[in-house]
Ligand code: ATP
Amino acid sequence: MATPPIAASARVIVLFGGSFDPPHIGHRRLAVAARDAIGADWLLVIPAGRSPHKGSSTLFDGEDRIDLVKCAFGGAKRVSVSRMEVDRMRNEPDRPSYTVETLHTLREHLPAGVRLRLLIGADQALSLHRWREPRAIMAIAEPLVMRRAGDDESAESLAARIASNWNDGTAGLGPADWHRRVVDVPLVDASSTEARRLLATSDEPGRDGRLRELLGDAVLQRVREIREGR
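Would you pass me the chain only, in the form predicted alone?
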């Protein structure tokens, strides 16, 4: 793997993975807000080759999703996009992109003094204990859990629910530990699921305007170029 596209001066790096099929405005706003909330130096966005949680089908292929993510984060400072998982999928097309493997690879290619944080949503945090080698994941990159502003559940309650999945007395996994990993981010009305649904229709009233709201002009334009090129 080539050296990750990260500034040499960065010492705290937030890692943000996902299918990004397609990326929407919330991906950028939430990830940048989380990075800034903890004073991290850099945000590395890693589109998945094939997520083990979402099956093998995607609306856009790996190369297209790389392009779309670059459009989504275009102009953002202290942000870069890694193609490591998409490249791995090219070599191993049937193998899912496991987070722990990606983290091991990144750790090998980054200076020892660099600290990694893994940005995940609240739902992902609640299922993290079921991921492949979850303790290894946490040892390499401490989770950073997004809680959306306006959620009915408090940060304390969310932390307690996450901790209940790790209720084995292990240090660093209690409610207080998870509470300090929770960061509040803006509430953004956008989802890739809605975007895919709208892209699959042609006659829904307000479709084009809503797609622009969901994706932003740059991503929507690139989506159209990709689809017209097929």
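The term rigid core refers to the most C-alpha atoms you can superpose between the two forms while keeping them within 1.5 Å. Treat the numbers as computed from the prediction; the structure is a model and nothing was measured. Positions refer to the first chain, counted from 1. First, how it differs from the form predicted in complex with ligand ATP.
- After superposition on the rigid core, the Cα of E92 moves by less than 2 Å between the two forms.
- Annotation: Cα of H129 displaced by less than 2 Å between the two forms, core superposition.
- Relative to the superposed core, D152 undergoes a Cα shift of 2 Å or more between the two forms.
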Given for the second form:
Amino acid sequence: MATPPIAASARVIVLFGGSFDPPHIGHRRLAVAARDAIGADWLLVIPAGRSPHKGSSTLFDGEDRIDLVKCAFGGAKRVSVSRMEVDRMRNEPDRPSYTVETLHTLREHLPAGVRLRLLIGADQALSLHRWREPRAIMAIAEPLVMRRAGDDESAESLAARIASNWNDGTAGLGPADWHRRVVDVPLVDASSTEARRLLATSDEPGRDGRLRELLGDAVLQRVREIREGR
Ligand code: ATP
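Return one more block: the form predicted in complex with ligand ATP, after the form predicted alone shown previously.
Starting with the chain above, the whole complex follows.
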């Protein structure tokens, strides 16, 4: 695997995986804010090859999603975009990208003293217990959870709901532990689902304005170029 471009001095790295199909304004805003809120040194964004949690295909292919994510995070300092999952998909096209495998690979390539945190939204946090080898994931990279706009739920209540998925008495998985993992970042009302829905319609009132708001100018421009085959 090509070593991800991360400053050698980084001691705490926030890992941010997702389909990014396409990346929206919340991805950049929230991930940078989450990194800074916990005083981490670096943000590594990892577009998924094929998500095991989502359908078999994405609107944008792996290369385009890498391109769009680079565009979305363009100019941001202490951020890099990893090709590792998209490259793995190219070698094994029918295999989903499992987070636990990505984490093992990263752990092998990074110095032992580097601490990893796994940034996920509330929707993903609520299903983390069903991911492949969730305890191994937690052991390698402690989750860092973002509330999602629209859920209208306090951090405390979200933490209690997540903890109820793990209620086997294991230390570190109770409501207070999950509450500690909820990061204090703004709520951003944006989803890739909404962006894909708007991209699929042509005549909805306010569509162009909302798309610009959701994706930002640079990503929207790149999306249009990709769709026109440029
Ligand atoms: P989709 O609508 O296709 O499910 P998405 O908007 O959730 O996509 P992903 O690429 O799946 O985007 O998101 C990557 C990560 O960012 C996930 O952990 C997701 O929960 C989180 N995330 C995405 N959008 C938000 C948001 N607006 N607020 C908080 N977390 C978010």
